[in-house]
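Okay, so here's just one chain, in structure tokens, the form predicted on its own.
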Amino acid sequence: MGRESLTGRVAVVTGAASGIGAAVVDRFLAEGAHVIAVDVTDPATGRCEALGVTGDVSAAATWERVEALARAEFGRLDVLHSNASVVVRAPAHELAEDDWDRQIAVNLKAAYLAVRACMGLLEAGFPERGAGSVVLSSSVHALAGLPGHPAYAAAKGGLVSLGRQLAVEYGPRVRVNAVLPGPILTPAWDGIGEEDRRRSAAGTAAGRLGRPEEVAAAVAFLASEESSYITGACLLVDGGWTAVKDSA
């Protein structure tokens, strides 16, 4: 894929302050896109090329601001990457109701709010500029159960179904796909010891943890015209984690 395959495109990226979101912002900028970076903390730190919106993605008011900014600054929107995420680890019987609600709101409801606010702009460029593109950050938790993640898994599984539904609802004007990252070395791993990291890496076919930049490459592909005949799909970026089994 050309390094300027997103030239002139306008993109919104959430969860943009760190990890996968930050890597996506950097990749989009490198490929020539105009980027609106959204996060609950300052999303544009060190990225003077990006426009920052500080806000809670699970609040409709944040999305009203994002849509208004895209409309005022660029008059268009081509790509929406819904990536913001939060996780509280606890089995279902120990998980507080507020923690369940917060994870569903940030991980799943935010994607609905984003689409509700931004779909008009995303559709407006079709067919002259091609289809708009929505990329949802789901997770391998949508496909496999890991202890202590009931709300997170429910939300990430919901994103897979939501993405498929949106692809049908808004095609051909807008394409909608999901990426499903596996063990990616983001700040979420800061409190995880070396032994657990080695064990996670050994559980992949690639034999290592992934890098945020590798997920960003997949998101950039789905955002670009290189993937123009792909919609309603789920792209695993997990180093073969979901393929590895150590029993017959």
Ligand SMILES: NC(=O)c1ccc[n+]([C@@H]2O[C@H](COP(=O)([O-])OP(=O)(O)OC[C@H]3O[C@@H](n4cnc5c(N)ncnc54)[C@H](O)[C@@H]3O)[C@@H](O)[C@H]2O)c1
Contents of the next structure:
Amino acid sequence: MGRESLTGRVAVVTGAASGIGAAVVDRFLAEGAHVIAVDVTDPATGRCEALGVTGDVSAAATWERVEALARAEFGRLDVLHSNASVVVRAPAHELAEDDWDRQIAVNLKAAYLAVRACMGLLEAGFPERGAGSVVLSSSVHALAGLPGHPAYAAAKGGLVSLGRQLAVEYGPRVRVNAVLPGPILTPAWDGIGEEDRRRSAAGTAAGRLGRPEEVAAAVAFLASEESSYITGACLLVDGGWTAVKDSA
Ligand SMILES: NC(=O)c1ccc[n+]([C@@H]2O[C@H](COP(=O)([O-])OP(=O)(O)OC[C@H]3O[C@@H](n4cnc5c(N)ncnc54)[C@H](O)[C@@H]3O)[C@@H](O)[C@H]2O)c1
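Now the other one: the form predicted together with the ligand, given that the block above is the form predicted on its own.
Whole complex next, starting from this chain.
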């Protein structure tokens, strides 16, 4: 790995049971962080070094448990990666109201609930340990329209705005940034056929789908002091997908 930039840091990661969240947990642990892994399904499977919290990130009660655990176990919190997500694919006129509400709640409201519960701990390390770091998992859907994702795209766009807002509000004590992944091969792609995968890969400058570990590397950078002068920013991790689209 080469660098140990998260040694001794305490991090919360949501959506930790699968895909990008699981890769971030592994990366954070490999860099020496203490990790609280949160997911609606068992988040700590195969990762006995992480503390697991099973809960719905769109419920305030989950965040009370997470904050209490960080306080009791470590007395501090340095990094919050809000990453859990659900997507229901349907055009707006066919999307059930419950599915709209659920996607906004899990993808967007959860970030607010997380910050509301955890900001006190995140701020407390400044200036001795540097600024706390919040990383929000947005998406290229925040920037480009793709059919069938009205609530998901609205939530991901909201996370970009929320990140900027929080960066201004809580700087310099806490930095807040968003990662915008492009097509990353995770279990979220299980229902997507070969032809669509091939088309997505061909739509990138990299010529392939991304790996969860490649997003985890970007999250680790934003979580660490190596990004100490980066806040309110969006970091694309999309293999050049948006660059190709912008060039069309
Ligand atoms: N994979 C991609 O191509 C891609 C592209 C752009 C953005 N993203 C974003 O990256 C993040 C991770 O995506 P992924 O592909 O790893 O997804 P994934 O589907 O593999 O994992 C999502 C995780 O979130 C958990 N989760 C869902 N609802 C929850 C809830 N209410 N409370 C707690 N946990 C809950 C799931 O159980 C799952 O473990 C998401 O925010 C996603 O929108 C992914």
